[in-house]
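This document starts with one chain, in the form predicted on its own, laid out as structure tokens.
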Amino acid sequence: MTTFLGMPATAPRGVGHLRGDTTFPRAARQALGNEQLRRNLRHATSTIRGKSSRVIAELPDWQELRTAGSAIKADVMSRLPELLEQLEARVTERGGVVHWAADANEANQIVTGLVRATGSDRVIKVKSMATQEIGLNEALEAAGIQPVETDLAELIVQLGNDRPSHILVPAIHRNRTEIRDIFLAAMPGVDPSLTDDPPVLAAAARKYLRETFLSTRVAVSGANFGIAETGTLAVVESEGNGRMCLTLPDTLITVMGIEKVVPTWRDLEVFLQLLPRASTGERMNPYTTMWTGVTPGDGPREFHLVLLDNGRSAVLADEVGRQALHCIRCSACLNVCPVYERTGGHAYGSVYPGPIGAVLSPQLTGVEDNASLPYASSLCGACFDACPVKIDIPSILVHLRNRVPHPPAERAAMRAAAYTMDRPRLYAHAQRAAKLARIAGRRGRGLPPPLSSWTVSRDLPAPPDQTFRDWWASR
């Protein structure tokens, strides 16, 4: 099936992590109940927080950066279609195979037919948010194929048969003797005496990998950066898991977002000095792996690359929403969000949390099947400020929130204060009337039933005991 920008549709229904069960301030008022989760956000996203500004703080041209990573995403946004079909004559050039997704379903199928045509029952993956969106994992075991985290976190939100809830430390919401109590109960072949000391964990994860990673010949990655003008792909680390993986397997299966493509080496160099300062806190990444199709003696004899939509050209379509696919992934806006700090990743329902995600996921599902993310944030402009490619997150939530699906209820109050503001005597007689609401609701500034719904988290400002109406006739 051939696929084609520009053709919109989003992100199907019933596959892949997009959509949650619940709607985000449920979900929200759940997770607040929760006051080691919120101790563990707490913690993790300090000190993120403060490792990331000093790195920043040690560059004088970081905004000059921000603002050519910017400039960077606008121009390959603008012409997408020539470098992917750039990127796919390199990639085919050396020795690569090119696959097209329109959705999750075809890239589901695609993978999974690659890997059983090579005969294997096991992949060990790279940490990749493309093939959770997409729910690669179900699908592969769907189809008898065993797929094994090798990213740290990941592996802990595997084994616990959780759900990631930080783009960049997936398992933040877990704890040292949470970790080890997993390992005890799902990893194979680990010690029963383990304790709860970081790096005996961590060595106990290293064998385990190890072994798996010597033993299965199929790997599955997703990539940071796909460049057009060489064919070459890139995936950024910190543990040597996506080393491991993108060298040693006989077949190398890549996932990709359409606008994970940069033009050229020289803008690759942009983005390597941005995303460690703004993920991590580090100056650089630990492991940077590179790799250009099929090299003979080196590493994989098969590449194969899947170019994702999955509800991206949808999101292409909208002028002002089209700034979130800029994203990096660097987690910058979860780690300053007050909102996610609070909440967790797991309140959003998708494998986007926080507040890039509360762009991000709305597009790629249609807002109305993702209708409470949007509001899902305070406007602080926190995330505006962290954002290493400058995304404008407020403004696409107030864009949303324009597109959302409002209740008959909310409409109609809408239009009633409308047709009010547009007819001054009948105008003069409400402000006079809203005097009334001081004595109506909670602490008196609320709104009687059934409008109360409105104002449990706002309030309404009180009206003067003057207005400006008869402060004039008065003079």
The other form holds:
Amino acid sequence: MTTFLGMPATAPRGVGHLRGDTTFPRAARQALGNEQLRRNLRHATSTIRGKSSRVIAELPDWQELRTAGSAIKADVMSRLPELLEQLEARVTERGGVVHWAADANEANQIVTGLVRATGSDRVIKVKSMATQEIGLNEALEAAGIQPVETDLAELIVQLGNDRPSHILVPAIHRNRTEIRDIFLAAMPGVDPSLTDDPPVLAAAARKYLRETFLSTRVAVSGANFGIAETGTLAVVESEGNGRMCLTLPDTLITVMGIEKVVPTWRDLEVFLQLLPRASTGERMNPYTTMWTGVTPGDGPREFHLVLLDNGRSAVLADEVGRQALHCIRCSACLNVCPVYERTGGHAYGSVYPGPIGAVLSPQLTGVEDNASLPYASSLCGACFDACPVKIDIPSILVHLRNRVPHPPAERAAMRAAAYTMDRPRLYAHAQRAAKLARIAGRRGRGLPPPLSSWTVSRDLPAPPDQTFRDWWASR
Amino acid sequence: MSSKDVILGRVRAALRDAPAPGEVPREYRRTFPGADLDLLVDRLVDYRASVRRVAEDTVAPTAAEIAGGTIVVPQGLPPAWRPADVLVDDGLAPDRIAAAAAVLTAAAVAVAETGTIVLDASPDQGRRIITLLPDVHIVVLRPGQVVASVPEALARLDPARPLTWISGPSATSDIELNRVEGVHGPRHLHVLLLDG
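Having seen the form predicted on its own, the form predicted together with its partner chain:
Once more the chain from above appears, this time first in line as the rest of the complex follows.
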């Protein structure tokens, strides 16, 4: 019965959105051909980068805050069981109900059952990475329950039958004209003379969603932080859709990854400074809601907290990779990544794109299911510098590359190279052969198959006219 | 075996290398000099909130002028602040709150450095819903409620109360990163900063 304990389970296949249909290189090549996408992404990431660096520069203690944030997260991971049980106890004392979900299937079952019990056939949703990860919308729809995304970008994605492409701004790949067309095609009751002016588009969404907010009795949210010491949950947002969902309905169901727990109330003083500045480039996001259990006469009468594993314990088992669980989902690493900026989020295949996705997704699913993602990086290190909790993403990428099964041709080539380099005479011959290849005119055309897969995206340096050994011998 | 036992079992197994619980270095600033009301006003205005410095006896007429219609107030709002024609929240239905021109409340704390106002659902601030549905939110702030930094604000707040942190009006940047105010919450935030 306990044999599985030593082998932590990863996120189940066939459910949720952690695995793509195709490898990163293939998906990236397709994205690179889309000029509109690249223009939208370049504009968005450079704008956020600029805003973020301006407000970070205002804080003389930014590095001290990063150090504290990193240390708090490391502390959380080291005593996760104790903190989770403390959180459960505090939430329960304050009238909330805590559920534990080992994987996506169980979380979806719990939420679906809770919604059914209310008799509602519709839920309003706050944008949440955890519920996207487990494919909650699909599970609710299969159960005859309509999930309505209330974040503007998430609504654009939902109405467009699309997938999010960024953690913070899921519709970053769409421009205003595309958004107008999506609204005209899919938003019930939309004004047919809708223009593509951003305030007009936002007003259309406001009008459509107001009625839904006021008439839906159940809401589902994620959580940015859950405080063990007090049982308080926190959601940060901008639009007010979060406040609507968190305070208007009778029943609130919050799905939170187990890594989101923080020990004390005071710890928020670190993360509430790090998150908005790193994420949206604001000194503070427009709205933050904090609640502890239920408060009679104010807000939902029923509160359920679903604590989600879904592969997180597998990430925790890896001593190098576990720091990926420190992620506070700010998306700063996406905005500085030259690879993300050119390919966009869809190429990563998972709801977690960019550098953090390249380390988190393969660990949540098992590296064999996302084997190309650890290579979806140039290892330039910009993500490490940008991370507000100092996750060493490049080191985890390299660590994971060593766990990816290497293609037979590459293994054979590396073995042959090692053999040759161990034998001076053979090595000298090989160098001369390389020179011959140059004379034969292969320069610039890369290596012949199967080694061509290496040189298709890399320049093959031309061998020098004279090897070092020849030069030395001539002295 | 419950899912709780399964998850905690996996987590304990994952921590077999027994990483030491860490000391957290807290060398960041808890407060700093020079964070005065002017900094708060500057940050609020930067977020497109409107700020007026008023005497306590002019709160009511100023609020009435800003609202230009029905104002919802929480039951515990100081009587001196109440404009003549107000709708007191005694459990009002959402559609009545939404139909009001504005809501007028006090606040718990304000953070100068970030331009943030925190409501803690005390009687002079009321239920969370009343500051969410009207299009205009008028907040009255006493100078003594203003602190410099986020750490100072948290130290003053009670986590057991429902808390709403507000930094400017509702805003989105989801369409080509153009900031648009009032997607869902109040489109206008007015801060009345009391003298003395």
